[in-house]
Structures are given as C-alpha cells and as structure tokens.
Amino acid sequence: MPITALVTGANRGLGLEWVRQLIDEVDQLYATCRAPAEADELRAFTETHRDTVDVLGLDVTDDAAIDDVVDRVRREQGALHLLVNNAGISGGATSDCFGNVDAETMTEVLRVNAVGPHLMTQAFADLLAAGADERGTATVVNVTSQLGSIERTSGGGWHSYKASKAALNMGTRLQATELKGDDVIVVAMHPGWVRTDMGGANARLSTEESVTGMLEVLYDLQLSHSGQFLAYDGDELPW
C-alpha cells in the first residue's frame, strides 16, 4: 500500500536530511518550506525523483497556506502516513536571555515552533486518520529538543526557544490524546546535539546520523508510545 509522508522546514538542517533519507522509503513526500525558489539542494531532489517528491511553498504560520497543502495532499492522496513537523527557529539563541527578553522575538518563535505544529496536526488530523485506516496506524513527529524540557531547564539563553519547546511538547501530548482514537501516534523527538545552523559546527552529531536514529526510533513505534517525548535513540526524556 502507498506511504505518504510530509515534512516541513525541509529546505535545509534536519528536514533535509529527513526528505534524503525518506525519499526511498514512501511513495510520495510532499517537503514544505517557505521559499521554494530559494530552496536549491531541496528542489535538486525533485529532479532526480520526481515522480516521488513534490516541493511545496508552506509557512507554516499561515493558515491559509495549510489548508491549501492539506487540499493537495487531499485531492492527490486522499491520506498521510507520516507527518513530520520539523520547521523552527531559535530566535536569539544565547543572546536571548533573562533581562534581554522582547517580546515580538517570543512571540514569533512560539508561533512557528508551538503553534505552527500544533495547527499543522490539527488540520491533517482527518488525513492522518484515513491512513491509519489503511495501514494500522499513521504518525506525527513534532522535532523538539531537550532544552524544552522543564525538569532539566537550567539558566542562560534561549529563553523563547526553550518555552516555545517546552510548548510544543505540551501540544504533542494534547494531539496524542486527541487523536489516540484513529490509531495516529504522536510523539515529540529530540534530535541530539546536532551540527546545523542552530546546532553549531561543534555539534557531536551529523544530521545522517540524528535522523538515522529518529528513523529507526518511529519504525518502532506502537500505539502505546504515543504522547512520549523520546530522544533519538529511543531514550525517554522527562517533561
């Protein structure tokens, strides 16, 4: 039976690596980001399969620009397998600290990183539903971090990024419960420590290998693991 998968932030980091690594997985990949034309490696992939990959413009703060994707993905598939809510930001990283604060900074982090995903599940919840009816289950990954987690919070920068984390990880247990009915597992993963843009070059992991393992972690997943916050080896980390 076809696997339909979407990925948003796919133009770079992680969620590139993602399509790379799902583009011989599933059937069909829709990869969202905000500026296709500005998007080179991604759209490369639509050259070498382009009967599997289709490159969409998505912001995922924008619900008009939601619906129009869930109304492709509708119209041409009529489900989705796999959702994987990538896209964030960090905002001011280690300058964004307590004193430093503002809040047109927060405000836009938490929409894209908490809100953009929480809208994103919610509209593909129908189409999620549908594919667990074909395959037994259908899945939502929302990519968090461990700096959302309250139990482990400490001091420094990256305040707006770690609420709006800590936010995300409220709303992956909000979908879970939501959703447990239709069979669709949703969990917030934790990439590691990773070498991206927002990640660093001294990050201990490369993106192959973070989403090696975040694979490997989702194939394994049941229904009962739904709503669990899990780094990418499959540890369960505390809320």
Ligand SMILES: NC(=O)c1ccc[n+]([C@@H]2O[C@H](COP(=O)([O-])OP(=O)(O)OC[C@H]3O[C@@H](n4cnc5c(N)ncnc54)[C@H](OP(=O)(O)O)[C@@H]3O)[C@@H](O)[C@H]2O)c1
Contents of the next structure:
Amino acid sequence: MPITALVTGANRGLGLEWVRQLIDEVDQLYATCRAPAEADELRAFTETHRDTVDVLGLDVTDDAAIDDVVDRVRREQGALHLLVNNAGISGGATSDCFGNVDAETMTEVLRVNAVGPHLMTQAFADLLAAGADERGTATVVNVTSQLGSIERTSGGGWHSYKASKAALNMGTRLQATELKGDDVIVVAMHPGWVRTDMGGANARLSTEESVTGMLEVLYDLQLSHSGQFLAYDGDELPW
Ligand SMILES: NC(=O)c1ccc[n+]([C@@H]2O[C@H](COP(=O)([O-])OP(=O)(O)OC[C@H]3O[C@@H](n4cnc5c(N)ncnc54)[C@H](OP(=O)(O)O)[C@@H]3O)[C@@H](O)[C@H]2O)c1
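Mind giving me the form predicted together with the named molecule, seeing as the form predicted alone was just shown?
Complete assembly follows, chain above in first position.
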C-alpha cells in the first residue's frame, strides 16, 4: 500500500528536514512551499528522488492554492496518509510585545499559523479518511510551539505568535474531534527550540534532532493519542 505525505513550508528549516527524513519512508511526498522556483535545496530532491518527490507551490493563506493541491493529490493518489502542517511565521518576535502589538502583524500571524493549518486539514479531510481506510489510520501533525501553552504563559514578546499557536492547539483538538470517527489522528507537536531562521543560531537542537524525535513520536501514535499536545521527545505538554 503506497504511503503519501504532504509537508507545508518545505523549502527551509524544519520543513526541509521533514522532507529529508520522510523521503525514504514514503512512496509519494508532496513538498509544498510558497516559491518553488527559489527553493533550490528542496528541488534538488526531485533529482535524487524523482519518483518520490513533487515540489508544489502553496501559500497556506491562499484558499484557491489549497484547493489546487487537494485536487492534485486526489487525482494522483486518491488518499493522504500524513499531513504535516509545518509552515509558520514569528511576526514581530521579541518586538511583538505589549504596547507594540499591531493589528496587521497579529492578523497575518493568526492567518498563517492557525487559520492556514485548520483549512488545510479541513480541505484534506476526505483524503485523510481515505488514507485511514487503506492503512488503519492517517495522521495530521500540526507543528505548534510550547509558547502556545496558556498554562505556561510568560511575559515578553511574541504576543501574536503565542496567540496563534494557542489557536492552532485549539484547532488541533477540534480537528481531532471531527476526524476521530474517520480514524484520523491529529496532534499538536512542539519541535523543541531548533536552529532555524526562526529559532536562531543559539537554539538547543539541530533540525535533524528535532525531526528525528518528532518522527519517533509519530510512529508510535495511536488513535487514543489524537488531540494531544506533545513535544518532540514525546512529553505531553500542558494546554
Ligand atoms: N525553530 C524553532 O525553534 C521552533 C520552535 C517552536 C515551533 N516552531 C515551529 O516550527 C515550524 C517551522 O519553523 P522553522 O523554525 O522551520 O521556521 P523557518 O525556518 O522560519 O521556516 C518557516 C517556513 O514556513 C514557510 N512559510 C511562511 N509563511 C508561509 C505561508 N503563508 N505559506 C506557506 N509557507 C509559509 C516559510 O516559507 P518562505 O521561505 O516562503 O518564507 C518557511 O518554509 C513553524 O510552524 C514554527 O512556528 C519552530
């Protein structure tokens, strides 16, 4: 039974590492990003793994683009087994602090980090259900952050980002509830603090360590885990 996976924001950082590690695990990998023509590292995989990897343009804020990608997967595979909603933005990061939050930034961060993943899962729901029919379960990983934990709310910046990841966490619970009857597992996963453009050079983990951990967690997931908020090392995080 061929395994089909799709990753958003696959051109750099954690998304690129998801592709690197999934490439030999799945039969068909749709690696999506906003600007395929500029995604040199990602497109290199289409040379080495011609039969496995397709690079598709997808901005997760573009509803029509989401529909196009769904149509493509439907036409070519008829099912999806793994959806990694990885794309995300930090907004103003540390400068996005109380007294300095602006509507445009906050709206954009919510749109990319929370609305985009929710619409992606919604649009792929029937293909995920078809994937679960084929393999027992299908899985959605919403790449969140522990900064979205309401219980662990701290001061400082990242206001829009924290609010967006809290919204993504709620989206995860909603998606899990809606899709449980179709045997689709939905989890929110915190990748750790990772050395990427977003995480910065001083972060604790390499992208390889983070994604290796997330994949180990993912391979052990069962339907009973759906709706959980997990870290890359399998720890359950407080909402
Ligand atoms: N790094 C960390 O320490 C850390 C910690 C916790 C959570 N996370 C989460 O992990 C995920 C990946 O982060 P990262 O560290 O790899 O960040 P990154 O290096 O900044 O990469 C972000 C990715 O998201 C893409 N993206 C941004 N807006 C998009 C849109 N509208 N549509 C489609 N793609 C879009 C970017 O594409 P472009 O190149 O086109 O901009 C890029 O591929 C994010 O959800 C982030 O919140 C990261």
